[in-house]
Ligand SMILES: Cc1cc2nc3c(=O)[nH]c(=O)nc-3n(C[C@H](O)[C@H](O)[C@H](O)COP(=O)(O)OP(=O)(O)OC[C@H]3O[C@@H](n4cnc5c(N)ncnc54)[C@H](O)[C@@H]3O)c2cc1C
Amino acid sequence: MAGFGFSEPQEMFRRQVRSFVQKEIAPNARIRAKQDSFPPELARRMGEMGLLGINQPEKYGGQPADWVTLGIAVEEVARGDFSLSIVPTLDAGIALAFKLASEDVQAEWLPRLISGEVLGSVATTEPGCGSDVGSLKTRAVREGDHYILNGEKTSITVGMQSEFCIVFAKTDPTQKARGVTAFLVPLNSPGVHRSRLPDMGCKPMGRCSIILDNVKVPLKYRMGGEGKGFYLVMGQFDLIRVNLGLMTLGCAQVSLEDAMKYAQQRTAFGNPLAKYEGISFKIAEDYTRLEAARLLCYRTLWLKDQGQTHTKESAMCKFLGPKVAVQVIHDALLIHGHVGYSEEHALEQRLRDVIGWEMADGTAEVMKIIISRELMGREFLPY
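Take the sequence just shown and give its structure alone, in the form predicted alone.
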């Protein structure tokens, strides 16, 4: 990306993933969008293709790569099935948490995660607490060689299908961020109760709430030391937010391509729609916005590959990507007219899907707080 383009290996990987997506993921995506879960075999196929082990340890089934390559995988899968692209996005963030786990715990879970055999999720948000991680109410109390967890988590993406969840809980209620600890919680544990949230879009992602009622978690499943959970979740967010942006942009890009084809074929008053500036200028503007947002996302992943700070840039990706994608897909729907408004076309589903990403892992307003903090300093934070 230093030369503002993909390297030859990255470009070859992009072509391979696009071919795979067109053959195995894009077909029936509109049917799956109405269902409540992913077909397990598609997650396993992505694992076989190496899309879930990018930049992960080879001894657990991963392969050496860079974070730009992960972004390519996420964007290309999102072109074919927006909901399914959450799998490589979440897996990459969850794998960061596993770096703090013991070798035994990594060996127990990482090979199955990388192969697509199991899905994982992250539980940060609570009914009364979203982006303010320091205000979590869920408690974890140590009793000998285990912890007892009590509390409620909500808005957990892929929560209904996950085998395990990375749960953030307070081990020291007298502290704010410094009192938060992360735990791996198998979701078949006694005391775990899940309930689906009936969303307007992204139904296969199975967003849910989880009640933790005296859930016993072995000490070995603590991810890092006590009080280190806040810093772990911040590191996850910096990576996940960029890829959430790329998810929306991949979905918007294929929508714009659909709109361009339709505008070239559909006629009105004797001419193709594309001949009218009211249509062609809208397409030109949307293409420009998409290209600018994509460059921002890939530059941010490139910064991560260089080991450079990218918190500000990550927040910019998460703020701008969904905003641009919603506008582009909305415009594409309007260009299609009543055809795009019908459930028979993918556009109405894509629009409902990406709207959810304007809130996921932090709203645009929270992203702007992060950006301004990084630009001007913590002394100008509103809290």
Contents of the next structure:
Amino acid sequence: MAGFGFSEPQEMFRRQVRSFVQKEIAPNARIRAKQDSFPPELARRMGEMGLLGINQPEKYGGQPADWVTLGIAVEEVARGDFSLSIVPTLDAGIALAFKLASEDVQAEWLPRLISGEVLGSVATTEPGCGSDVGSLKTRAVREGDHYILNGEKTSITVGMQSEFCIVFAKTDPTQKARGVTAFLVPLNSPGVHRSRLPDMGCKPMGRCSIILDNVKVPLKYRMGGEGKGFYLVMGQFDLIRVNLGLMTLGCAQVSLEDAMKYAQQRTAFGNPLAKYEGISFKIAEDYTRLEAARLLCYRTLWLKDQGQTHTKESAMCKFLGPKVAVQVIHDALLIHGHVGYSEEHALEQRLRDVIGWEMADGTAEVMKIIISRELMGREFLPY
Ligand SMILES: Cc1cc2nc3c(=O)[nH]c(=O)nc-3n(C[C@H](O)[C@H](O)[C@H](O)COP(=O)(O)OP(=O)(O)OC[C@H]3O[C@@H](n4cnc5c(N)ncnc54)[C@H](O)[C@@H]3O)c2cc1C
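Next, report the structure of the form predicted in complex with this ligand; the form predicted alone has already been given.
Below is the entire complex, every chain and molecule, led by the chain shown above.
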């Protein structure tokens, strides 16, 4: 990123990804949106296009681009298929978390993750706790060179199609967050049972529940130290939060473009809708909101590229991005009148898809807890 714009290589990358998405991702997105899974070859195509290994080690198939470039990839995929943009977003966060694992474990999984051959997922949420992650009940008990995991996880994105999951479990039940450790759990392990959840949006990615019934996990699959993995791995997820913001904004941007075209073509009372300020002002406001939120996201990625702290900014992106996107897509739907309120138009589906990401990876309230903690200090947290 140079100044407030993209550098020439970043612009070139954006054009390449846009053309790939228009040719290979967007055309069947509406059909896939009604299905319970997505074709695995699409993840592999994203891998081949270099969208899954941005800023990852070249020895594992990654490429030496910056985090701003990852944001561009995520935003562009989301323009064509919001659901699919979850793959580069999640992969990037998971790949970073792998830095906590040994070289052997990285070599075992990273090349396959970066090529799109396998998908990973992340499991913190349980039936009894979501925002209050420190209260989770899933147990991990060490027995020699492995751990035994027992518990139930829920709401796991891409859980049905992923090969492995990073599972957060208590190694010390007397502690809250300090008693939580992260483990890589291959989902074909004996004792893992999965069931799909009936979601209102993002159906091809879907969410699932995972029951862990005496699942044996080798010691080498512990991500970070016992009781420390939670903080370490969660730190890597700052990256996911920014990209979740950009996913929703990419989807909203294309919806606003649809609304502008429609407002220029559709006439009412003898004029195109775009001539009425009730419509054009809404478009101007939404464009302004989108642009402000996008700048926040790209600045946050730029901060990460500079090696600067960005926890507060990531939480701001995750709070603001989905909120702006829901409003912009809702407005776009209303500008389309009765046409927008139909399954024949992408807008209703985009609205259903994006709403979920107001909650995923921490609700707006949780993001505000983080922002205010970073601004005023931990001593002003109520817990
Ligand atoms: C589309 C989608 C994808 C998801 N993917 C994953 C995934 O891959 N892995 C995973 O582990 N989880 C996933 N989740 C779960 C998600 O992380 C949780 O929904 C989220 O953390 C909130 O937890 P909860 O739903 O249990 O709500 P709760 O924690 O029960 O909260 C309910 C409401 O109370 C509010 N609230 C809670 N505490 C406070 C407080 N202190 N102050 C003010 N308000 C508060 C919340 O903001 C929320 O509005 C996903 C969820 C969705 C919708």
